[in-house]
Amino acid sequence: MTETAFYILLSLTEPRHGYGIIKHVEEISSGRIRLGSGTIYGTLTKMQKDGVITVFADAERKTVYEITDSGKELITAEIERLKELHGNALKYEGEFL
């Protein structure tokens, strides 16, 4: 998964339309990541037609997506494979120093 496509994922805790989960992503990474609109409308689509996310309400000329049931479960794997990383870098990174 690219760290693109999990920032947005993390941010579909509630529904969310593009701009709020471009604002979402900069929040959380405290600024390192700045979606450009191309980037996030591209992957939304993209994760739409997989199915990992879908439409929650399309109103005001904003379309605000939500996560299904198979994004949930891709993101909960996501998150177990990045601690088992994150835990395996803590223990060998004294071995690169």
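Numbering follows the first chain given and starts at 1. Only the largest set of C-alpha atoms that superpose within 1.5 Å between the two forms is called the rigid core. Just so it is clear, the model here is predicted, and its values are computed rather than measured. First, how it differs from the form predicted together with its partner chain.
- Relative to the superposed rigid core, the position of the CA of residue 61 differs between the two forms by 2 Å or more.
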Given for the second form:
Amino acid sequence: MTETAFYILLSLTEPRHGYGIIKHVEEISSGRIRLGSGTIYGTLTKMQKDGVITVFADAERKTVYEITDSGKELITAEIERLKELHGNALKYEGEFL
Amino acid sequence: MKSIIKPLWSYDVQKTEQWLTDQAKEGYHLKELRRFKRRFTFEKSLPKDVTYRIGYDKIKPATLSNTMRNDGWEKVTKTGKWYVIANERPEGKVTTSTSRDAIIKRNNFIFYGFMAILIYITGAMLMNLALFTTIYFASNGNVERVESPFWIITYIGSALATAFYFFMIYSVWKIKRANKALSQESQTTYAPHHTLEKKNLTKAEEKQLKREGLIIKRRKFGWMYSPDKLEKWLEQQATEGNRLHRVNKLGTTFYFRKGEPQHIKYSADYQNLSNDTYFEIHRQAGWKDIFSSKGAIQKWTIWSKEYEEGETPPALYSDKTHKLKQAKKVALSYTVLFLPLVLMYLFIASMNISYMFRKEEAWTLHDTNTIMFFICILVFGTFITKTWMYYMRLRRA
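Form predicted alone already given; the form predicted together with its partner chain follows:
What follows is the whole complex; the chain from before opens it.
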């Protein structure tokens, strides 16, 4: 999973608008990642095709993105993988100093 | 139990949804929809107020989002890519709805398909008509009409063809209207956000400004084959104080308004069949759409966003992967469009060229044709090459 895809999925802890995702990702990455709306649109369209997310319209008829059950499975598996990476990074980090 | 066949229900889903609600008010509740039979089956019980929504989803195990389920929506029936959901809560209490995007996209697809057939048939018909009238007048009306021996088949055939022709005209008109209504449903809330400056200027005002030299006109052809160059050119103009004001409908003439130098990022973006979500997401992120092409195949949008001096310029595509994917789509689309033409002309021209040297006359109309074919090959070939060069430039960047 690319960093972009990971952060987009990670920001769907609650249903959000496209711009909401951009803002949230910028916030949790402390301003490091500023996603372009074209990138977001491309990734979201792909994710929707893959059944990872689903869309609906809110009271103002704006498009809202929500994670599906298979999307939740995907992000949990990815988080597990990253935990392992993180654990090993901490464990062996000292050897390179 | 009651069954109703509604052949063209999918052309106007809003109307069909209302019809389902009306049925429920009379006590007929939708049980099943059969896509191919176009049959709605209802079950009789107590009259109720039910809101219906028809959705379209390409993904097979389409699950209703949790938020919508919590909002009282329930799936009633599913057939192919279509599904119908219902909500029995009072209308004011329901805050969610299906996204209309997939239906609009599907309708557009059918619309352009029918349009292509219509244009083709109309063209062929006019050609035949022209041929017959020419013969008729050339022979001073002395045309012998031969009755077809199978006259029943001929007449039934032409009647069917005419009926089909009018059905397509009706379809195109109906779909266009339905899509406009669907689009309006979702655009009402964020439309004022993107009101462009051009809306504030009337034609007369623009003319006046042009005369005063405050609006300048520049032509640019074929920019869609190297959009990155167009972006750079527009950005350069902005730093010189020429702000892009509007683009003509064809996308060939650019009008700039003179003013203070500005930092504006431009992005020319290509989509296969663009939709409302596409515009919504970019507008939310602060991009303004200055130009949108009207064509079916070429869907270009020129986006602009201002930024401050010293700030990192905004980017529609923040990563290289998506940017490259986009460029590849441009290159492939134009190759698919022009390569068959190039090959066809190459075939014809190569057959003609040997003839050119074999014959005795110095110059004939035939030779002019051959030259024309070679010019076409050159022009279309350049388009293809340009788009791939654009892709390579981005890859190296």
